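Take a look at this single chain, the form predicted on its own, given in structure tokens.
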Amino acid sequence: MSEIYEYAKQQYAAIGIDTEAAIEKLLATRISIHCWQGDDVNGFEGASELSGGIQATGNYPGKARNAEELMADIDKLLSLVPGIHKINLHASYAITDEPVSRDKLEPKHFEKWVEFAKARNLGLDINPTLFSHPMADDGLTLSHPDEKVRRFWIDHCKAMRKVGEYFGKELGITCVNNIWIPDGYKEVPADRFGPRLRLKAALDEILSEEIDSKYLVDTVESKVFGIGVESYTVGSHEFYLNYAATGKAVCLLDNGHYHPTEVVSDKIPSMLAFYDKVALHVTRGVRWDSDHVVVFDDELKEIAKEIVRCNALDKVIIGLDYFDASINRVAAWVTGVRNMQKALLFALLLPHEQLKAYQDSGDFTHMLAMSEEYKFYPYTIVWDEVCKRAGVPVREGWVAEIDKYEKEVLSLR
């Protein structure tokens, strides 16, 4: 143990914080890392362009072009972040010898991902892919007025639940199956009610088969608006919040899916007052749902603080969701994962009980003053210790590893 870490440990002990316990909790927290940062959400179906409001901007060289390259990039990512995590897949990342219709996908089409995960002690999560497909060309899926279109997407979502159950059973780590749809309208609709009734009926059918929650947790992800659906989104926050109240699914909050001044950090304790589980897609929306790389900003720290101060590390499912094609894609991955972990560590090193006591006693002077002072405690030294123990580069040391990987691997693609 270095002298500088011993100093930080003593500093935190003086305010009642056990840095060893904080490190242990951090390293035990699995983050669901989205696979689609590595290839700009293209998947393995041969899609030439994205649709459904999905856009990845930029053309930085080195994009993964197939499963082997994507897995190699994930390996490089995992070598540069502390802890053992989960990989979040979309259905479009099935590995097949020949094209398989999305409504016909089976667990066998994801066997190579399970082999990959087993070898690395990773978990796997899954998302039905309800975009970038001919059956979603008009931007409607589970709420479509055409029963044939709805049937296709209902069957697809059912198939992915079975894939998720397979992941959970094979890996012994609960799989999260997240349903997000692009459905909505560019102009103010004449009927807001009908599409939501159709979506509700579709979800009811999709989730009708009971699957042991030990293996699978279903989530539904809301959105305020998006490209091409600026006036109305069928799967709104209110819709999914109420749907989650039925007990059939967990509500997933993406902090890029709300109005620019609306924050998810404030929603977390409200949700935890009523739900056993809350799911997150952590991103960085700039003015709208732009899915920028996660940075160590105020909202990220507030999200982490609410998770920790609510004693909810085992209740809040943390996943990341961003895709930037304008910079080195592996660097974008590493930056976001490490920042999420830094924010969690920062939160774990705060004396929340003491700050709550100030608040409850009406001592807002000390609550504010001490909150500000604690921001300058040596959490960066503890982060360095986390990286050393995990055997990953300390501070900016990982950037040189990325530069080397870009020169030797990515630039040759």
Given for the second form:
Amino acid sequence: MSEIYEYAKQQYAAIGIDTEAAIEKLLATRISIHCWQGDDVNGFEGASELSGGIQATGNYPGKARNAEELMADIDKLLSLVPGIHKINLHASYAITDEPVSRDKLEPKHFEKWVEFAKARNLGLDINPTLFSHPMADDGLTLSHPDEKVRRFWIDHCKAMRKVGEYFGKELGITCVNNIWIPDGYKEVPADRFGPRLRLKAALDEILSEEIDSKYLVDTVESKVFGIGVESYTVGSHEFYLNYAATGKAVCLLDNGHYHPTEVVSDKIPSMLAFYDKVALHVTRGVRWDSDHVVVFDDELKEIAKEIVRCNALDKVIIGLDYFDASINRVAAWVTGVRNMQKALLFALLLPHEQLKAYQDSGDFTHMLAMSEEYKFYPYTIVWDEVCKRAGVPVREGWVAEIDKYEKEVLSLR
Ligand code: RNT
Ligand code: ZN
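Please could you give me the other form, the form predicted in complex with ligand RNT, since above is the form predicted on its own?
Following is the full complex, with the preceding chain placed first.
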């Protein structure tokens, strides 16, 4: 153990914090890393453009063009972040010889991913893909007025639950199946009720098959608006919050999906007062749901603090969701994952009991003064120790690795 880590350890011990326990907890926390940062949400179906009101802007060279390249990039990413994680897939990343219609996808079309995950001790999560597809051309899927369109997407979502169950069984790690739909209207609609009733019925049918929660957890992701669907979103926060109250699915909160002054950190304890589980898509919206790379900002720290002080590391399912095509994509990935972990470590190193006691006794002077002082405690030294123990580059050491990878691999694509 380095002298400098010993120093940090003592500083924290003096305020009742065990850095060893914090390191252990951090390294035991799997982050669900989204595969789609590697290829701008393209997938392997030869999609010509991203639809559904989301956008990856930029044209940085070197994006992964197939499964082999994406897997190689994931390997590079995993070598640069501490801990063991989960990879979050979309249906559009199925690996098939011939094109397979999304409503006909089966576990066998994801065998290669299971093989990949097994060899690396990873978990796998899944998302049905209800965008970038001719059947979603008008931006409507599960709430579509046409029964045939709804049928296609219902069957797709059912198929993906079976894939998720297969992941859970094969890997022994519960798979999260997240349903996000782009459905909404550009103009103020004439009917807000009908689409929501159709969505509710569709979800009921999709989720009607009992699947052991040891293998699969279903989540539903709400949104406030998307590009081209500015006036109305079928799957709003209230819609899914109430849907989750039926016990059929778990809410997934994406912090890019709320009004600008509304924060997910504050929603976490509200959710935990009623639910055993809540899922997150951690992202960074700049002026809108822009899905910028996650940085070590105040809201990220606040989210991590809520997870830790609610003692909910096993209740809050942490997933990432950003896609930046304007910089080296692997660097973007690594930056966000490491920041999520840094924020969790920062939160694990705070004396929450003491700060709560100040609040409960009405001593807001100490609550504020001490919270501010703790921001300058040596958590960066503990982070270096985490990286050392996990055998990944310390501090900016990983950036040189990316430069090398760009030169030797990405620039040849
Ligand atoms: C879109 C949602 C959704 C997607 C991914 C690709 O606004 O955040 O989670 O980003 O499914
Ligand atoms: Zn999301």
